[in-house]
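Next up: a single chain in C-alpha cells, the form predicted on its own.
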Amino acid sequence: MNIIVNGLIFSYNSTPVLNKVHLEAKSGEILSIVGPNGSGKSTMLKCLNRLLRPSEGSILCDGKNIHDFNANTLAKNIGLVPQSEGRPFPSTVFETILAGRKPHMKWRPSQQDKEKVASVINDLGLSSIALRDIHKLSGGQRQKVYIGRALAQEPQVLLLDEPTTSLDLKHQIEVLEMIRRLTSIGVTSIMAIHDLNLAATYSDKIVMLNKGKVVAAGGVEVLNPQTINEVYGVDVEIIKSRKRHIIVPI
C-alpha cells in the first residue's frame, strides 16, 4: 500500500507540532522518520493512523483518503505500535496479540485467528511466555507484545513509534530484521526511531524532521554530518564500513 502524506498541519492548542509535512512511501519500504524529542514524529504516526486528525492536509492509501476509510477498513490495513501504552489489563501474551485479530473476527476467535496468533508468537519467539501475564514481563518482552498485537492484523501498513525501546541490542536487530522481512512481502513500514545508525541500516527512505518541518528527505545520504548537524545541534563523522553508514559524534 502507497501512502502519500501532502501538506499535513497540525497544532495543539494552537501550538504548531507539524507545519506543512509532505512524505511518501511506497508499498514494500521502510521508510523511518527521525529527529530530536519533540519534533513531531509520534504525532505524524497518529495523524498516520487517525488517531489524530489535522486541520490542513491529506494522507492517501492507494490514492484513497484514509478519513473515508470505516473503522473496520482502518484496522485492516494500518496497525500501529504505539511508544508506550498505560497500565495494561490483565491478559496474558496469547490473549492481548489476539486482540490484533479483531477486524477480521467475527463473534469468536476462528481457528484461523488462533493459528495466526500462534505463528506470530513463534516468529517473535515469544511460546515459552505465551501464558504469561503481560504484567509480569520486562518492558523488552512486552514491547515484542504489542508489535505482534499489530502483525496478527496482517496490515498493509505499519506505524512504529520506536519500535526498539526497551530491547536490548539483540532484540533490536531481530525486530528490524523481522520488519524488513514483511516488506520484502508488501507491507509499508514507517517508523520513527530515535538511533540513526539503525534508521540507515535499515531504511529506505529517510524523513528528518525539526520544529514540525521536513528538513530533509531521501535516501541514507541525507543523514550527512550539515543536516544532522542542522536537526540535532551536534557534528558527526559518516564512516563507510561494508555499505553502510555509521555515524560516530565529534
Contents of the next structure:
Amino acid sequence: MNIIVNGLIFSYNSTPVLNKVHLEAKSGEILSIVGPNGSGKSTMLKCLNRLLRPSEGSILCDGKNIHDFNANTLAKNIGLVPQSEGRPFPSTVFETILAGRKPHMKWRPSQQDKEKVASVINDLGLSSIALRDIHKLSGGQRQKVYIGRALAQEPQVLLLDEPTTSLDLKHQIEVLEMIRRLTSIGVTSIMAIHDLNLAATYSDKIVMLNKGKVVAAGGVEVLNPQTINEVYGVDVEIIKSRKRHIIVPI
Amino acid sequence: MKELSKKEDILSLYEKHTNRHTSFIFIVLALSAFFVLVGVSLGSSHIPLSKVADVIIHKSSETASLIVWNIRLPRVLGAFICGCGIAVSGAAMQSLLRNPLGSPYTLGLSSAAAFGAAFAIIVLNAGSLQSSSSDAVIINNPYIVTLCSFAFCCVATFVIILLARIKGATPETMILAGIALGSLFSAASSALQYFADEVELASVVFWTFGDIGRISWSRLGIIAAVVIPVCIYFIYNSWNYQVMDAGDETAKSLGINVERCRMEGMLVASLAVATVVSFVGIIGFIGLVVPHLVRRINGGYEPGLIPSTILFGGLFLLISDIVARNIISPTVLPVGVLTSFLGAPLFIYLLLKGRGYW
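Structure of the form predicted together with its partner chain (previous: the form predicted on its own):
And the full complex, kicking off with our chain again.
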C-alpha cells in the first residue's frame, strides 16, 4: 500500500509539533523517521494511525484519505506496534496475539483466527512460550509478541514506534530482519527509530525530522555529517565498510 | 508437514488451556446447584437435604413447602443473581477503567445509593422501627427507599458520564470523578443523619447493611430482568475488553471505539449495581474480590473471565448468605457485613500471595 502524507500540521495546544510534513512510502518499503527526542516522530505515527487528528494536510493510503475509512477498515489496513504497553492484568502470548484478529472477528474469534495466530507464533519462534503471561517475558520477546499481534492483523502498512529501543543487539537485528522479511511480501513499514546506524542499514528511505519539520529526506545519504550536526549538534564521521554506512561520533 | 504439526500443537495446547475456563464454569455451576439445595435446606426450620428437591418439585400447602417457596427459594436464588450482577460489574469496571481497584464502589455508587436510602427514610419519612424475629428494623415503605437509592445511583453515574464526555473518557477522569462523588454523597448522608431522629437513624444504618432477606419473588423478577441482560451484554463485549486491556492506543489501532465502549460499559455496569444495591442494600467486596480470585485461578483472559466471574460471584454470595443466616443462628447476620469480613482478608491474601500482575 502506498502512503502519501501531504502538508501535515499538528499542534498540541497551539504549539506546533508537526509543521507541513510531507513524506511518501511505497508498497514494500521500509521508511525510517529519525530525529532527536521531541522532534515529532511518535506524533507522526499517531497521525498515520488516526490516533491524533491533524489540523491540516492529508494522509492518503493508495489515494484514499484515511479519515474516510471506518475504524475497522483502518485496522485491517494499518497495524501499530507500540514501544511498550502497560497492561493491568495477565494475558498469555497466544491471547495477546489473538487480539490482532479483532478487526476480522465478529464477536469472538473463529477457528481460522486461532489457526492464523498459531502460524504467526510458529513463524516467530514463540511456540515454547505460547501460553506464558506476557509480563513474564523479556523485553525482546515482548516486542516480538507485539509484532506478532500486528502480523495477525494482516495489515498492508505497519507502523513501528522505536521497535529496537531497550532490546539487546541480537534482538535488535532479529526484529529488524523480521520487518525486512515482511516488506518483501509487500507490506509498507514506517518506523520511528533512534539508532541511526540501524536506520542506515535497514531503511529504503529515511526522513529526518527536527522540531516538527522535515530537514532531509531520501536514501542513506540523508545521514551525512552536516545534517546530523545541524539536527543533533553532534560531530560525526561516516565510515563505509562492507557496503555499510556507519555513523561514528567524533 | 513438520510445520503443520507444530501449528496444530500450538492450537491443541491453546484449546487445552481454554478448556480450563469451561471446566471451571461447569464446576461452579454444579456447586451452585448443590448450594441452592443446601441454602433451601438450612435455616431456623430445618428441611432435610434429601427432601428439598421433592419439596421444590411438588408445591403444596404444607409448612415445609410454604417456607421453601415463600422464603427460602427467592432468597437463595436472589443471593445468586445479586452475586452475579455485582461480580460481573466489578470485573467489567476493572477492565474498562484498566484498574485493579475498580469496583462498583470506586465510582461512588454505594455512597450514592446509601444517600438515596437516607434521603427516603429521613426526608420522605419512609422508615420506622419495628421488632420482628429476623429484622430489628422494618422499613415501612420499601419501594420509596429502593426508588430513591436507584435514582441517586443513576445521578452519580450520569454525573460521571457527563464529566467523562467533557474531559474525555479516560480511566483517570472516571475514577477521580467517582471518588469525588463518593465523598460528596457520604458527606450529604452524614448531614442528613445529623438531623434525623433515632428511629430514622436506625433505619438508615439498617438499610446500609446489605441483606438478601429483603428479596421477594417480584423483586427477584425485577433484579433478574436487569442482571441477566447485563451479563449477556458483558459476555458479548468481552473481546472488546480483552483488546482494551492492552491500552487505549492499541485498542483504537485494532478498530475499537474505546470511549464509546467505556461509557456504554460503565453505564450498563452501573445499572446492574444500582438495581441490586437499591433492593438489597450495600454488599461490599464481591465486586472487587471475585474477579481477582477468578484471574488468580484462570488468568486474565476476558472472554473466559467474564462468564466465570458471573457464576463465581453468584456462588460466592450464595454461600456467604447461607453462612450469614446460620453462623449465629437464630440471629441472622446481614450478608453485607459477612462479605466485608470475608472480602477484606481475602483481598489482603491475594495481595500477599502473588497477584503477580499489578
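Between two forms, the rigid core is defined as the largest C-alpha subset superposing within 1.5 Å. This structure is a prediction, so every number in the text was calculated from the model and none was measured. Residue numbers count along the first chain shown, from 1.
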- [ ] Kindly check if the Cα atom of K106 is displaced 2 angstroms or more between these two forms relative to the superposed rigid core.
- [x] yes
